[in-house]
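What follows is a single chain, given as structure tokens, in the form predicted on its own.
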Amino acid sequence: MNTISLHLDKIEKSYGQTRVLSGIDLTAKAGEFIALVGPSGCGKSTLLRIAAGLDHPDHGRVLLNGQDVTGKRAADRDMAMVFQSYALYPHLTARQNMALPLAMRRLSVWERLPLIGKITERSRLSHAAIQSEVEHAADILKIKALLDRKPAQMSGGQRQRVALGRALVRHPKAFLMDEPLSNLDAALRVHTRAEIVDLHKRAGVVTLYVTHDQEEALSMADKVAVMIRGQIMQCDTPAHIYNDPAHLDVASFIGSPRINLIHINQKSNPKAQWYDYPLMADTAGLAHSDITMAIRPEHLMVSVEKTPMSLPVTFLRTEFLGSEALIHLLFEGDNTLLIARATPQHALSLTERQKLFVSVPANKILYFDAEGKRLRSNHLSDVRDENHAA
């Protein structure tokens, strides 16, 4: 296992007049696979370039194991990076593109020439060493048979483990990927994922991956780290910024369908409650504020009866996905849309404008304030038990 590890520290950037990067504080330990995921221009790639050397920071400093490698060219930091675009050079074949950033690290010019580069008994031995580290990577990524093709000869799919390879084979410090699956269509895409985690755990070193998917960051990273707007708002492991965000941008960013989310204005709800719901019990300084509760459509429970604490809403209509649908509901009392996970049986049982009932655990309500900072209760569950008993 590799011991190096990556520290970006204050990275600040902007481009005349626009901020990107907000003062950016990220560490990935050794071996450890931490994926940079937010929406379109929050400063996922600008991080990662500026990670490879391919960017400079503003103010910051890029630590490769503790080592300060901001003033370092690309070339020198010894980092791999996989670009969206697979870059790969079109005249070459792949043997030859993975085969490329070894020579240019280890041959001289003239031991780099075709005709007269393996004359002596040295260069014939690294010729010979390099294609064999080839031949490894390629039967790592079961790409041997495609060697000899060059990258119009091949499939999107062949041409990215192709640039997967050739960073594999250069035994990096780090491996920085850009988005590498986003050009691939759906069903290679998860059959790539696994191929990239894979790689990770061979190679043992830190693994930063850009990526707008949060279905893929889920599924892939040790750890998510979530950027909006130039910050990262959160990095955490799956579970925890899934279960438990520190902030509404990132329980509504993470989540397919999207989270519900109901706002409460205190100040004309003296009774501090969303119907039978009543809000946080430890929230008497902000009475006077605004209040969002978010329920993740999974934890939304339809009946077709009224049951204690549920609200009567009304069926839309279905979403069928295959193993699960999702139901569009109105509740009329303020207009409030939710969309809650059922069976594709019960889902399909279900008429147009039906009259429904939902109800909603109370330790699965998250609650925000008006800057969109988490609020936690240790008192909601008792507060919620009193008014039900009374």
Contents of the next structure:
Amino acid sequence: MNTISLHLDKIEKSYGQTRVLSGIDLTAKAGEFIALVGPSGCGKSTLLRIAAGLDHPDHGRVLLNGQDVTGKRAADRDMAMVFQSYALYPHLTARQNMALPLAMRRLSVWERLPLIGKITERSRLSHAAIQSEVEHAADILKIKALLDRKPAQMSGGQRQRVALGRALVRHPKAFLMDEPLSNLDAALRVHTRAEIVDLHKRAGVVTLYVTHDQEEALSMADKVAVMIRGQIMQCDTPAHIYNDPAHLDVASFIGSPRINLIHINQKSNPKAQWYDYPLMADTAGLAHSDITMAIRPEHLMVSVEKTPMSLPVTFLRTEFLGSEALIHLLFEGDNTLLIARATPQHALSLTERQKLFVSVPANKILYFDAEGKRLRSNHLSDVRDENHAA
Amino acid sequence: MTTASTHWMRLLRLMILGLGALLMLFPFFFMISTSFKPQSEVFSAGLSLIPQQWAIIANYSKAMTRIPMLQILANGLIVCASIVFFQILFALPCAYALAKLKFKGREFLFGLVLLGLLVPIHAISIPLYTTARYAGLLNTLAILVVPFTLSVFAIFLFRQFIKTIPDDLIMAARTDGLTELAIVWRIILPNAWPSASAFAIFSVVAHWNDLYWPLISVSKMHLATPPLGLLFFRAAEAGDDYGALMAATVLITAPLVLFFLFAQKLFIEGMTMTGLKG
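If the one shown is the form predicted on its own, what is the structure of the form predicted in complex with its partner chain?
All chains and molecules follow, beginning with the one already shown.
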């Protein structure tokens, strides 16, 4: 474990009139794995490039280990980056690809020349050291057999490993990864996820990992930063991001299938009810007229019998996923589509257009105001406690 | 019916192409044939490609000895190699900057490059000549090279190619610790090899055959490039000895043809080897 931290301080960036990043603050403690997740175009790749020194912020600073590196070139920051396209040098073999960053850092201009470079004893030793480090890294990634191939002779997964090797071999101060798994097929992606987490544990280096895939972010990272419209909406542990989102955008971006949203106008429904139905929870304590309730699919309980505080819905169809199933339901009050998670047995026992009822434990409902900010009232505090326990 | 007609079409196509090729190649056949003939036969009436009397040794030894043929070929080699070397040396970093670096005035500079493409050497030969005179460069090998070291065509060609190299590759190189110049020579050049060799073919053919500028700037036999040497040879020795003149022409053309065939092979290999597309 090294002790190098990475801190982004009030980063702002515009391209012409378009504001891409507005005041980003992000702290990655030593050895921490932070996933930057957000829809495409939210500025996460730009932020990563700014951290790498490949792009310059209009305002703000990048601090590496407490030192301001904002003005430093990418070459002088000693961070390693892994790209979605792998960006391997097509004219070099895997071995040469991995050796190049070491050679650029350790050898002088003369020592890098072919033939002449190996004249002195000292340079011969450094060349040999580089080769053995490359072999070692290749060993870890199990790509020794590929070392003498060129990128064109490798599959996508193999190129990905070489790209990881090229980042790993030089023991950088930070790893920056820009959607490194997006070009892999699904099975390989899940497999490589675990390997990247392992590599991170082994190297113990602070890592920023950009992805649009929330599942990847939640499963791999120590902390997840959700970026939307050039801002970090929330940066927290995966469990908190999922169970305790700070903003409606976070709640609806994270989670698959999407969180169920129910809009309520308390003015038109002063009796705290939704159409003709009493609300499943008491919103009287929330002094806002427009409220959005958000409920995770696994918290919607579907039953055939009516219970107090339950909503009548119509069963539409089942999405069978193997270990579980998703039930699509229609609440006819305002044609809201609801999705509930259920066991396959339960789901398959339902028939089309069947009338059903759904209910939700009161402490599982998340409330947001019209701007999307999370509303917390005292009687909801048990949600938070439960999440802390998790 | 259809197969027969396509067969005839194919035959017709081949005949037209063959006729065109024959027409193109005939002057070369005639050149080689003439270089084998004694003087008496060159001026005889009637056209025959195969000489009745062979004068190969006489003609070629005249071509080799009356002018310093080896020196002239060496001059051509030195001049062409230096021109290509410096053209790539200067054009590649320029093209890289124009294609991949962001700076103010980039589009304007690229506009100047395009403008430069429109200016022929003849338009600037007088200022070039006077400059060379004041610099004391007339009648040196250097003056045959210097005006051509900066090729806007090369800049344009390389820029178009470098534009197709993914930005990720260059960003990866930067994070790997490469300076901008190191990126040019270690990453761009090896990948630009096909377009560099294509350009080298253009450049060598143009400058090996160039008579205009050497004629203006050089008047000494020992500095002559191949076409200029040929001119000297005709003026001084072989006013009407066409057999020897054609022998000299063959000697001067042959290296270029050989180079072209060799470079073409390299060029095609380069295209298939790099596999730039992932």
